[in-house]
Amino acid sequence: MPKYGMVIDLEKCVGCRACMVACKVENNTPEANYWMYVFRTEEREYPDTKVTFLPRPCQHCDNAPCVKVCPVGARFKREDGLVATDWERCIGCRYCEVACPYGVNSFNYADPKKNQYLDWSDADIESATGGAVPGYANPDLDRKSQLEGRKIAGSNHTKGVVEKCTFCVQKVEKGQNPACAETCPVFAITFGDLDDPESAASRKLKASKTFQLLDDWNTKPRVHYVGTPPGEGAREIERPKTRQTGGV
């Protein structure tokens, strides 16, 4: 059984946030939510500053926080790595989201076809896009995953749960790369096995100096960075409009 993860070079990232769209877009994710994050921070003063990068999806932890406090078992360790969330056993009582310390959860607020930002029904859009619209009926997202049976792809399908990424679960149980990994136009997101020496993954990460975000949290996360993390100083820049709460 392989155990994935996802080693991310921030000496490649130019903060282009293409890891972002094509997140959503496959992903179905609604309005103001985002599983995949960019952090873009500022260091120094001016004339001096510095602005680096730091993508942040979901780490997946080994010892993951999430997992312990969810009373349903809607929030599970996988034993392929991934952490997951059977989105038709959720109650929504959002306790995985205060404990995750990265902010990586998401809470549907909305009715599914009413949070999205366009209503591509609409005669004026569908004029202008000739029926041409973007990938949010993805068959892939309402069926059970191969190794339990349960549904936890996508998001966007019932009001009143939390989400978060899944590594595109969807995609990688046919043997591809997340999103994020595929689009990402300067290849700083590798992904693969973990636990397989010679995948580009792990390759990449013994070639590499590496951290990981809040590793003093003993949560064994299974995103590894390569370069270094932004300075003490650091200030956050840029934030769009987000429902998410808390966050590195």
Partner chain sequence: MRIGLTALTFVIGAALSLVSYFVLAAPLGTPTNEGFSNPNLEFAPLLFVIGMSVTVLAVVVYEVLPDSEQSAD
Contents of the next structure:
Amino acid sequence: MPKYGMVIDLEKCVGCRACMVACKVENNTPEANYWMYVFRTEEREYPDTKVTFLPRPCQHCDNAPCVKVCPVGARFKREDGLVATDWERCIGCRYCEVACPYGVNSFNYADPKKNQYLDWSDADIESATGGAVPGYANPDLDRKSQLEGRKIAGSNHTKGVVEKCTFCVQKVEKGQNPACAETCPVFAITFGDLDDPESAASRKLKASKTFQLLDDWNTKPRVHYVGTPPGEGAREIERPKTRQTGGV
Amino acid sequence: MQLTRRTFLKGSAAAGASVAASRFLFTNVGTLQPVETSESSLGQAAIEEWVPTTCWIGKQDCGMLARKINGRVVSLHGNPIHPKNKGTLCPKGVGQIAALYDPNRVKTPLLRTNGKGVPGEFTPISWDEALDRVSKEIKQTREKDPKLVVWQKGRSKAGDFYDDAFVKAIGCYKMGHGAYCSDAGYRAAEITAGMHGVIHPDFRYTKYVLSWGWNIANGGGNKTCWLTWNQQLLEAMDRGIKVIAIDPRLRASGTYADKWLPIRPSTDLALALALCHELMESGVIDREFLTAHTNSTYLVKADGHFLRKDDVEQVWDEASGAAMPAGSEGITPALEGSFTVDGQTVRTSYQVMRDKYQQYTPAWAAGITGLKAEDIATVAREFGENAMIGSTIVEDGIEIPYRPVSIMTYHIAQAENGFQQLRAELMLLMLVGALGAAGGSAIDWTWKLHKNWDGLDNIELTDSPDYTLNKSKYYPINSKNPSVAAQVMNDPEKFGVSPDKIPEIMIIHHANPLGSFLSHPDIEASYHKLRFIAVIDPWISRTADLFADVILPAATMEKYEGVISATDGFVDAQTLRIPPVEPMFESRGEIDIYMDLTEKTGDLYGEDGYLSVVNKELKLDEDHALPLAQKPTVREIFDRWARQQKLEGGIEFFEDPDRAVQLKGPVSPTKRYGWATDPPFLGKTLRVYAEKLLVYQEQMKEMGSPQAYYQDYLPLPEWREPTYRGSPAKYDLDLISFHMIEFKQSRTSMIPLLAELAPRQRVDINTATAKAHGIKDGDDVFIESHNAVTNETRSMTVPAHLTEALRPDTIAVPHHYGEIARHPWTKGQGASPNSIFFTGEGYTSMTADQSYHVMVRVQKA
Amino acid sequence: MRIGLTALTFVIGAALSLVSYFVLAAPLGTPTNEGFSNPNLEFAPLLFVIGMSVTVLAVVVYEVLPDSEQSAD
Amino acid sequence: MATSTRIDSTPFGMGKASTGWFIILVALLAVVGAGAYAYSRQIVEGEIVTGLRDVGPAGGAPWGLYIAFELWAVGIGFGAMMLIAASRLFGWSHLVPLNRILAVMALATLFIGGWSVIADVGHPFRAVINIIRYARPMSPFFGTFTVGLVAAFASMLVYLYLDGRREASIMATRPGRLRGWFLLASAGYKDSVAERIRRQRTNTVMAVVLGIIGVFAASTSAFVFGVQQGRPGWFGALQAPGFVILAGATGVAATILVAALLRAELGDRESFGPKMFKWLNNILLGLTLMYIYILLVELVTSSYSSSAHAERVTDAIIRGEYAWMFWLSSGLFLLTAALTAVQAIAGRYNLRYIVLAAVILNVAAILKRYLIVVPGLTVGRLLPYPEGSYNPTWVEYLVVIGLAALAIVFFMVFMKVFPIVSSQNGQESEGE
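Coords for the form predicted together with the partner chain, given the form predicted on its own:
Full assembly next; the chain just shown is listed first.
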């Protein structure tokens, strides 16, 4: 059984947020839900300004606080290292969200079908897409996972349940990279089996000085970072719509 | 349309999955179990197809693979075999899927039913009616003068053979994307080196890069997008390249930059001059290059003109101690020195330059640029040291001079002194011999001479220019600025343009002049003078909304288009855009639209008809040429072209996801490097000293051109304070605009996946400046710009975005947005800063290019 | 009899609580194990709740069960 | 009071509803209805109609008023249980007449506490099923649900039943519409000596059980927050004792309010005598002082906090946007202590001041519950998310107010079907 992990090179990342968009298209996440999120931050004062970018997928912790607190076992840890959400079981208590120090969880506050960016009920679009919402809906998300036969890929998103980055389990189980790693224009994201010393991710991990986010919190994340984390005084800039205009 | 028959055949689920698996298995991901068939929600086996296509948004047309399930596109992926993007995509590339399936696109041809200048009311009409209407207007005006029909395009997507064919078949006037971003830089490179482009590094070998007015991590360039540059830059960074960011604003380049020089806007020329000064004074110059390949040795008289005998420029032969014709065999031309020839004192152009630049010390530049003198001196020293003058490397068995210092610059050309600014940067490169050297800076992918090498050297000024003022006493060198043209249209007499040369109708193709160009009031006024405007666009742009009589719905990525260069600069490759689905709604691809339109105007068939021009433009030989009496499908056109390229299966080659890109092999160093061409630099003597500019200046003066127009026509770049700085002191801040990585121009603001990331216009303002003005993050800020020449003011109100990565005396507003809120996602986005910039004297460069600089004041709204 | 029944109810309730908690519901093994996210028996938590309620009901048994002497009367 | 008529055969107005009672009931039901309407909006539109939002890029608080209200409500319930236990075990005979009130209060507050959790979750129906189907013991919610809600509710029901059997058997001897109901409730009860002895024993056992469950349940509620080290401002060993003490205090304060109301409503100055209120006042004083001590320790500890994130939370609470709430609630705790202390020291008790202190304490507690839930979510995030914000919407306010009204309805209806005060209880205890 492989043990998947991700290595993100902050020295390469330029904060373009292509990974965020690729994630949205692959996983059809509704507006304001970011399974992958890229911080753009500034530290220190002009002219000593330091600019940092920090992509933040789910950390898929080995000691995941969210898994421990889930009252119904909807959030669970897979043997291949993925932390998964059974969206058919989730009751929407948001305890996982509250427990996660990384803020990776998204709750479907609104009806996802009405929260998919455009009005997909347009007759001309429906005739072209067969009524898919969004028009580019990915049918793979409906499939049960191969490992445990539970619905963890997100499907068409469900009002009142929590969701988060799945490491694109529907792709990983096919032997493909998650959408963010696949798309990154500067190859800053490496995904792979960290138990296999020959995998690209393992080699990257070995070759670089890495850190983990909040590693003193003992969450044991499976996402490793190359470079330096944003400092204490880092201020986030260029925030997405949900922060600028007060929600969806 | 015969859509991707081949991919459809192989589209069994298992086959599709295995293609996918092999395609994305870059890392050793490992599979849990054998891949199972993907199932649709209905439980039926899904048919997965991969259609190779090309990005429709960005500037460099990255290769994409569209993943289709049961005929519906579900995602777009980078094509791994495409040299430009190597399997990756930027946010725009991935996000454009929302544009494909956007219900807010123009679905049918539309006809305006209300007056112009206000948001349009449109009624749907059939294609037949729409084409009838447009062709009737074209025919009517063409009878008078075909040049009164103006065709204007935004950025070209794919090769422009098909719109050139339209322009030629109709005989209309072609107005480009032109002066929008960097044409002043193109003109500077053309007149200096005969190359068409701006400046970009040879990332494969360079060691020291001045990222000048260019966001090295997020900025485009003249030849490729940031995406390709970054991939090359990253490889260079692994070798320890040093990057100096010279920019008032530090953004994503912060990750890559070793040092940030926060230069004051529009003072780059002063910095470049100081760097030239330091190199010349320290003697770190490539004498061999300057002597052999530039006109630095040409003798210049006191009046600034070359010393000529029998029309031949003279150099000082050190061996014989006499003036000799340049290029003579067996002479040793002096690079420096003042000499007396026939009783008059002459100096080499290099000496003229050195003398003139004596004043441009780092301390002097520090006062102008706001940088530290020691930083300027350090950069000059490092630039000289890293140039490794005299070194060579061998590539493909060819010894090439190795000068691993380079400049990356582009939009810096958008200034009043943009042309001379770029000239000065080229000088800097030439001083150390880095232009056209390995590791230095290139201008185009290959070193090939542009027609403007001679063209710009032989301009005959005219008294009766057309409405773009081309070759006029105002802008002898001319990039055809639509804003200037609009000012001429509004007052032709002022510029001595005959009223019967003012256009009557316009066809606007994927352009949004009311978003992208400056001086919106001028453009709007000029559009009121046009009898008819047709817009070809997938959305109702601001321009279409306010002025289109007819809107023809264009397809986005879902059409055949080409020929698209796939080169990354090192590998020669080409490809096509293949439609993953039929055009949405009633939209059509542009080639279809032009064929339909020329058929209506009677210009499709026969000799000199559209099809005939297509044959010429695509260089289709007899075996593959289109019959001139029969309308082909677009697929057939490309099939013929592909067969002529000897590609197996014709167009099917490009429809096959495993082939899709025609890789022609590496670009030879003999084509790539100016030094390595035979003869080097194609035997041309590069113009360090552009004497012709002085000639034009004299002619302009003679023809009565005001000083504002001729003052920068100087053979050597010289510093003068930009005109816009003359605004009263209360306009205390520089306004600059910038490009955001999420967007390309204005139309991407309608792609919700991108607009969500950057939902509305903002003004970047330094935290300290904001505090001094009582402005907090998110507060609305009133910005008023001032025209130092006309005293006119313009204003806009945008929310503040506080940053520490910007000079305190400068504010910056991204140049996107500004659409009329017809699309649900453009509501509340705010205005484009282009609405408060100016055009005209002081705000237009000597080459009729736009200056995106103005002084403003701000206050909390 | 009273004491016996009360004790029995208590023992049943307590046993049910303990078994359903520790054997049927509790997380077993490492977090990656199936048992970590699923109880060994579905509705084991319901059994636990029932067990606790039964435990408390022992008091009711003790107090409400009719007196044997009285019933003998 | 004009609306109440005391008839010997049916004490405390049982079985008879006055116009005033009806008016109040209808008004309360209208409020409950409004809450139900608000909740229906939430069911239809999703929780987008609340002020709740995601923590990360959305910058909100996923838990808010519902959870704060739940903590407050169940706190009262647990406090009531502890008070029953204390009065039985320590022989505080003056409080024994309150036991049924306390039991009903506990049931009512646990009931609405449960409902406010249901109001909070995204999938209420699924929540009910999946919790009994899959509930995971390692989640602090498991304890909250099993011990905090179900066990507490079950044991309170048992207590109420056993405690009321003798009363019911007496009531069943009198004619009236409710006689059948009393017969059922007292089935098997003969009032024999043996039964009375068993009653005594059971009471003691139940007191112990209720005490344990009350303390334990309040602590589980605290663990929901206290074990979350990922949320600065939450993590801490003091959460559990703090919860227990505040639960006791709110329980006592709520008891004071109910007792005072009943005293006025029923005109029963015997059952609700001055001695009872004196005791309640003094217990409230003790618990409030203990809570102030906990607050002080929390304050000192957090001001020495080593983590910058926790410091930001502390800052927001002490100096920032939540400061008004913090200082107001702290001030109110002090005021409660002062009001109760003055009376205790002077030895002169005034019902009005005691009631005032009880009201003030509950307001302080609600604010404090809010401060426990919200600032830890909107402030002090560990990644560079900017500070968030949370403003409850009308939906949340209506739902919460509706639930509070529901608890009162519950109480009012119970009063009409069962004696709210056992006149024999005092006697019985005094007879020991």
